[in-house]
Partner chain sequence: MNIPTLADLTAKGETPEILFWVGCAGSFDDRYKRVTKAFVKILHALDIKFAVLGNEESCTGDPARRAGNEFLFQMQAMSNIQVLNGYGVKKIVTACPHCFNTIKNEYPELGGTYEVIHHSTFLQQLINEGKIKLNDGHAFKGKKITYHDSCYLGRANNIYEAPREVLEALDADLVEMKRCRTTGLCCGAGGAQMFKDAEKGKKEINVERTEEALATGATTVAVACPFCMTMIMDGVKSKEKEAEVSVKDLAELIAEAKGL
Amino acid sequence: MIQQLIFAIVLLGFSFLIARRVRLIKKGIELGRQTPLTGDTATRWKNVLLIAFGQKKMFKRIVPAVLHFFIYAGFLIINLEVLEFIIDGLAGTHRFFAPWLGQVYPVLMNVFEFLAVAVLLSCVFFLIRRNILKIPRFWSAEMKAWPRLDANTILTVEIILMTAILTMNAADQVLQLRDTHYTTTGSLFFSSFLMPAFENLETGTLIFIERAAWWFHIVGILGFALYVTYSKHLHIFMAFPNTYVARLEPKGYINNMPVVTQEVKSMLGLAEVSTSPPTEPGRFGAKDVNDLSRASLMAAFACTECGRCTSECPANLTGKKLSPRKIMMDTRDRVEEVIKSQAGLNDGKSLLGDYITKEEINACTSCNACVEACPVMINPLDIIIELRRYVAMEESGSPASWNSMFQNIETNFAPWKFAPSDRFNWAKE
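Chain above, on its own, the form predicted together with the partner chain: structure?
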């Protein structure tokens, strides 16, 4: 009874903390500009299904894709067992579903164990890739102490949680032989290998180990769920809405600014006479996160810092400061800073300047390699263009040679300094 009470309190406590974080993140994303979703809803759902659920784009790199798939499948399927954990925890039952599922239960348990072992091994491989093989994209400039610790923490915690499941099942199987209170599960393939370690222990010790592993696993999962909201690991949830809101236009398209269209039309004498007063244009482009679209901010929370974008970026590959992954990480960091501080957006800081420099955005070739590379359809280029718009239109702070290019287009209708009347000379040469 006391165990049930403690469990209920723990469950409520974590639910409260997680709900608070979810509200805060929602508030963060809602700092952004609301932009309409254009295009076909069916295509959006198709993207969620194929790219988020089906992980289609992950498979461009086969080794991490397979390992990641084990962890992903493990996460989805093993978490079904969490439902049983919660029912057992609240009702004081043991293996609640076993009598209901009969013969199916041991099969399911074996599947869970297989996945637990697959997850465990995949996490070990991933730790080796990161820390011993030192895959370059995990060690580039923006992968400072926290992002590296974050990644290693997640992998380590997953290994410990999986070990807890296997320990619990092994101890449980030994107990099944001694006490009829323990529902018979039949032999579980993987954890039965651990049984010899427990066979010589006293029943009291075994009960303690089994309970401890149970508690460790469920509290671990609840703690992990809370941790995830602070971590890059949030992609496990945000990847889904992100693939839904990701834009559907060809990648070469850059979004239009209707405010500018209005002004240009009136300058050219093309504007329809408007009866409503002109709307406040706000800022041109983006200086801070509230100037970006909600889709861009959501993307920042969906980024798991895998660095596939940066490893394909021509600017980054040739030693320039730009890293598309850093653009996403900076955006999220700035949103987190704004939602956590009292001053909010008025803290005297901004995304452009305090996080992202002009040197970075000026290095982009808009080649879309980063957009193509992202497994969850994040678009760093959208953010780069918005920042450039702010620099060009609000600050007139573009590089000098771009300002000359602008001037050439304005006066010569070509980006180079040639007389417009010479445009057709090629035909005579």
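Having seen the form predicted together with the partner chain, the form predicted on its own:
Here we give the lone chain, stripped of any partners or molecules.
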């Protein structure tokens, strides 16, 4: 009964902390502007199923895709066993589902163990890629300190949790052979290889090891769930809503600003006559996170920091400071700073300038390579364009060569400095 009470307290404690963190993230996303979703709902659900759930875009790079799929499938399927852990913890039972499922139970447990081993080996491989092979996109300027530690921590924790499952099952099988109260599960293939290490131990010691592994695994899972809300691995959950709200327009399409569109129509005599007084246009573009859309802020929390966007960015590849991954990381960091600060948005800082520089956003060619590369349909270009709009229209701070182009477009309807009447002179001869 004492163990059940302790487990209930632990479960409620972690549930409270996770719920509080989720509310904080929701508050951060709601800092942004609410924009209506357009397009076909069926297409949005198709994106969720194929891209978030089916990992479709991951398979552009087959080796990491297969290993990531093992980790992903392991996370979804092995965690079904957590339901049994919770029931056992609250009810004081042991392997609650075994009597109900009969011969199906050992089959499921062997599937879980296969996935546990697959996850373990995949995590080892990913650690080697990051720290020994040193894949360049994991060692760029923004991938230092916390981002690098975060990735290594999560992989190490997953290895330890999978080892705990196998240890628990191995000790459990030895106890079953000793005619104790432990429920018979049948032979479990992978954990049976660990059984020789436990066969000569006393029953009391075995029970301690099995219970310790059980507690370590369930508390580790709960701790993992809480840690994920502070980590880039929040994409495990955020990828699903992000792919649903992601833009459906062709990648080359850039949204106009309604207030500017209305002004242009008025100048050309195309706008509808309105009897209501004109409204304040508000801010052009974005200076801080509250000027961005909620979809962009959600995307910042959904970012996996995989670096595929940056590795495909032509500006980055030519040595410029722009990194689409850093744009998303900076946006998320700024949201985190605002929701944690007493001053909020009035802390004297802003996304533009304090986090993202003009040099970065001016280097972007708007080619959409980063959007195409992202496995979960994140669009860093939306944020870059909004920041550039603010610089151009609020600060008049665009580079001189850009301002010349803007002036030519305004006066000559083309980027070049010649009269519209001369546009077809090239065809005279």
